[in-house]
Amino acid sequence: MNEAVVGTRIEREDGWGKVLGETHFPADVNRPGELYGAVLRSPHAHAHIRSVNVRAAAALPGVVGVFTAENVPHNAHGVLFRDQQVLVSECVRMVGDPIAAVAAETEKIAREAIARVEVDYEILPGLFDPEEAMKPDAPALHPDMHGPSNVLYHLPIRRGDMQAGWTKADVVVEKEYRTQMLDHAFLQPEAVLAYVDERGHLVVKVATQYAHYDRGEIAHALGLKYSQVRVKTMAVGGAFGGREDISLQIIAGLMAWTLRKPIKMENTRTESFLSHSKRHPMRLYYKTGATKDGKLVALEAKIIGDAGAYSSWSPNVVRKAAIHATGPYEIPNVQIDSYAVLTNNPYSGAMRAFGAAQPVLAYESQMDLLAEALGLSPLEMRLRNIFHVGSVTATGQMLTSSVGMAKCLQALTPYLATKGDAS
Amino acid sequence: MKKRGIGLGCGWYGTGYGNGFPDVSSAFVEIHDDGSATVSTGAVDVGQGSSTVFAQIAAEELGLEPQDITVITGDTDTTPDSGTSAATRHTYNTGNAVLKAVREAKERLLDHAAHEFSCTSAQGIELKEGWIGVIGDPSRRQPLADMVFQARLHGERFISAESSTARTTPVDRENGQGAPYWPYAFGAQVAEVEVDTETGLVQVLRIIAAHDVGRAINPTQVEGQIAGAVAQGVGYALMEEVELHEGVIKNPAFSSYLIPTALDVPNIQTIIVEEEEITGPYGAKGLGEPAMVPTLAAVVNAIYDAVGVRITSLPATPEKILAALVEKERTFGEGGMRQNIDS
């Protein structure tokens, strides 16, 4: 390690711009002659749209364009499956689903206009509990795209011999855990500026985690070539996974491309909450066994993640939960089942630590419960089970290098010397 | 009464897209006539500091200062697709792509310089502090800018495009077996909390966070990632929750969806563990997401250590803690509780 620059504390290249307020976020950029866009979102969690009447909205002075599903050339987007519509045509699956968009001379007019869009809904019963939604007789929420079951994804992990594991276990702890739905709560609500440039290309300026993905989805929805669409990332005011799925990019791009006018859009905080993905709430059923020497010998876990109304990254998130369900510990016998279930709740997607964030509540609580039952310290319980180089995970993967778990615990040992007031 | 407790949380995190999905990052590099350089990559810096890391990697390889490197990102007209800013993948994967691209351009530069210096091998050439020269022969060196400028007059340009793909295999759909991620990040945190037994309110006093990052390309940014992650972890453990009623969000505002403020964020002590990852740039692997994994567990275990109640449903709100304390008193009796809590 004799590098000159790597390993040093150089200043962030974006530091001064942010400190001095010179950095441009998408809400800060404008274009002469721009129009403001606003979106009408569903207040219902599950409904059939009988009709959408935009006449009163279009008649409002200052309104330049009103858009519904029929104006979108290819009305679909999504990170794994294109199961979300840019503007919903028939079936509302969650509160916040976009139904119509307006471009107007001012933001005030645009927001007044969307209030004048008349939607005739046939309200349907919703599925809000994933364990209800996964029952075989539950009505399917996406029969065309995801088949007759609301179980979007299931990963079983099987390793070793469960019966042998339970036989060896001197102590077994069985408990149910629940984690909640979270919002990313980034400080900068979604904003976008879209316009057609002097070359006739569509330019979309936005804060995103993945400009090239956005370009592909915009091009697909509008029927353009990648080479006709430029996505330029402005400064990003927090993301945490909440800027992976498309938000306003396609709607703004559609209106700018159709009207040949710059379109500016900015979510209110409430619209931001209603429109982007959420962290999966999970139910985790854990049964863990250890010998009297404190060695883990068996884990049976069932994990149910609420995917909400659309797939987004759900299969990958619950897969990650399954793969990480043991914690950083060697357990020779495991039976893990992880499920993503569609409901009419806000859709779940990527959020920092992506499916590995939820099981830690279960596996680390179990470790402390086992330690207490065995009369070991929490530290000792972990030291007897952690991964080292050469350890094999629940998926049968051998860890071949860079396993710093023991060093991390060693570094924390001095801070674990005291005991709390409950002991 | 205020009770204190200590809790331990460990965590691990497989970085990269995983499960056999091709995790590809790409970068373009151009070494300019004045000896500065441009790195171009689709990787968006969402605040985690990736662009600064790429500048450090390029500067290191070229013997330059980080400010000699311009990093252009996140523009589909000018940068190559480098995957999403997620999965804790940019320092490792895009860092590897930047490193490969810089080395590709550098290799031709070194070949050219070896010829110019009448050195028999490019391995005898070094780039250091803005100079290029023969190792151990101070009579044969010149400013990098001069070398690159002269090279142009000979029709030589030092530009490159490279990609890097992380290793991963899909897990079997019947039994989950496979090698889905590489590398894995590890971390552990200790939480010190104070629980008010009258209000149920938990104050996290201190978090000590030890994380294995392979190699810290920029220790200040490692500390920044950990600080942000701990703040998010405290919010996850204690206060944040999207409240739903039949699919309707009841609290779509920061007045009712509570996130940590400066008063809620504990004192954070960072311990950087460097267990080299041989496939990473300079031994580095990612930290962004794994940094928040242990926090909630450390806090929940510390609450138990403080007042003897185990919270199994997040967030650990004052209401839940008070209810658990009442339940505990009912189960163990007045004396039992006192014995458990006061002794």
Second form
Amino acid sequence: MNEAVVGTRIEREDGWGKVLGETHFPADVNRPGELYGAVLRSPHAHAHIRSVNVRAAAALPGVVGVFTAENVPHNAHGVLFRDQQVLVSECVRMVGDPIAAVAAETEKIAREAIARVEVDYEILPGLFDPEEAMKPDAPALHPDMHGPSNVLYHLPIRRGDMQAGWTKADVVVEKEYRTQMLDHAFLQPEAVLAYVDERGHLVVKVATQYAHYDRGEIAHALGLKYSQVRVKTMAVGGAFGGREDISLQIIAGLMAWTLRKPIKMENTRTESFLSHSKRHPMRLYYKTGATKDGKLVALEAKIIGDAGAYSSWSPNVVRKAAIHATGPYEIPNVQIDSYAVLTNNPYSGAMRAFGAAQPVLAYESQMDLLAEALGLSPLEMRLRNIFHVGSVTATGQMLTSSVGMAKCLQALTPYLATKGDAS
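The structure above corresponds to the form predicted together with its partner chain; please give the structure of the form predicted on its own next.
Here you get just the chain by itself.
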């Protein structure tokens, strides 16, 4: 422990710049001769694109370039699977999918131009319920990339003997829980400045959580070498996981590289809501058993995470949900199945706690219900089952150090007693 730091007032390195308004966020930076970019996004959740007509947009005075899928050398990106297109060529899978982009002399002209792009859509039925999307007869949303099933990922966890566990259970609580989709709602919407520098390299200034990934995806999509692309991370202005996926980086880079002009882009709040990832909505089916003395003996859980239209981080997120499904409690007999399912909803990705947040609602609610059924206080129910050094998790990990949950709860007991509330 560094005693010179702990317990003292430390001046934040970035504090003065933010207080004085001197910190540069992506929307604050400019370059001489820059053009402004805007994106046309789909109003439909699921549709086949019959045609895209950009003639009226290109003819508008002040428009310098109009771009569609045919202008992207390698039209794919994604953190785990490249199942998203930079500009959609044939199939729209969610509201907000990018169809075309415009570079113009002013932002007003750019936005007027994208309104003139004509898209002929064949509207397709949407899949918005993940359990409906899991059914064998549901139409596959990504047959070429992910095969005939919309189940993107499944993690089973097994421990002990479920039949023996249920035999020992004197009380069983079975319940369904649901968590909602959440947006990160960071204060600064996505913005980017892209240009070609004096060396002939593409420079992209952006607020990102994942600069080396951005660099690789920009280079891949544009057919460039990694050494030709530089990503400069500006002040982020909030992220919480919402800036781990590509937003405007490739589109701005495409236009800057093609036109050899600086390109500035900034999402409106509506565009931000439509285009970036969300926290996974989850359905959690829990069945938990305990003995009459309050010891947990069995847990069966099915977790269904709505991945939305694209994979993003979904396999990793629902894997975390499965691993954390038992909470900080010793349970000898466990059966968990966790799924990530593709739908036509906005795509889900990284958000604070990365899949560990949603199961808390389920496993802690189950503990409260079991305590009530057994006539125990919620605190005592937890103390009888909480992890200690030497506990083994549902995945077989033995905890060998730094397990302070029981000590923490015990320290709260006197306080709760004075409040007349042991819950």
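Residue numbers count along the first chain shown, from 1. Think of the rigid core as the biggest set of C-alphas that the two forms share within 1.5 Å after superposition. These numbers were taken from a predicted model, which means no experiment stands behind them.
On the core-superposed pair, the CA position of Q410 changes by 3.1 Å between the two forms.
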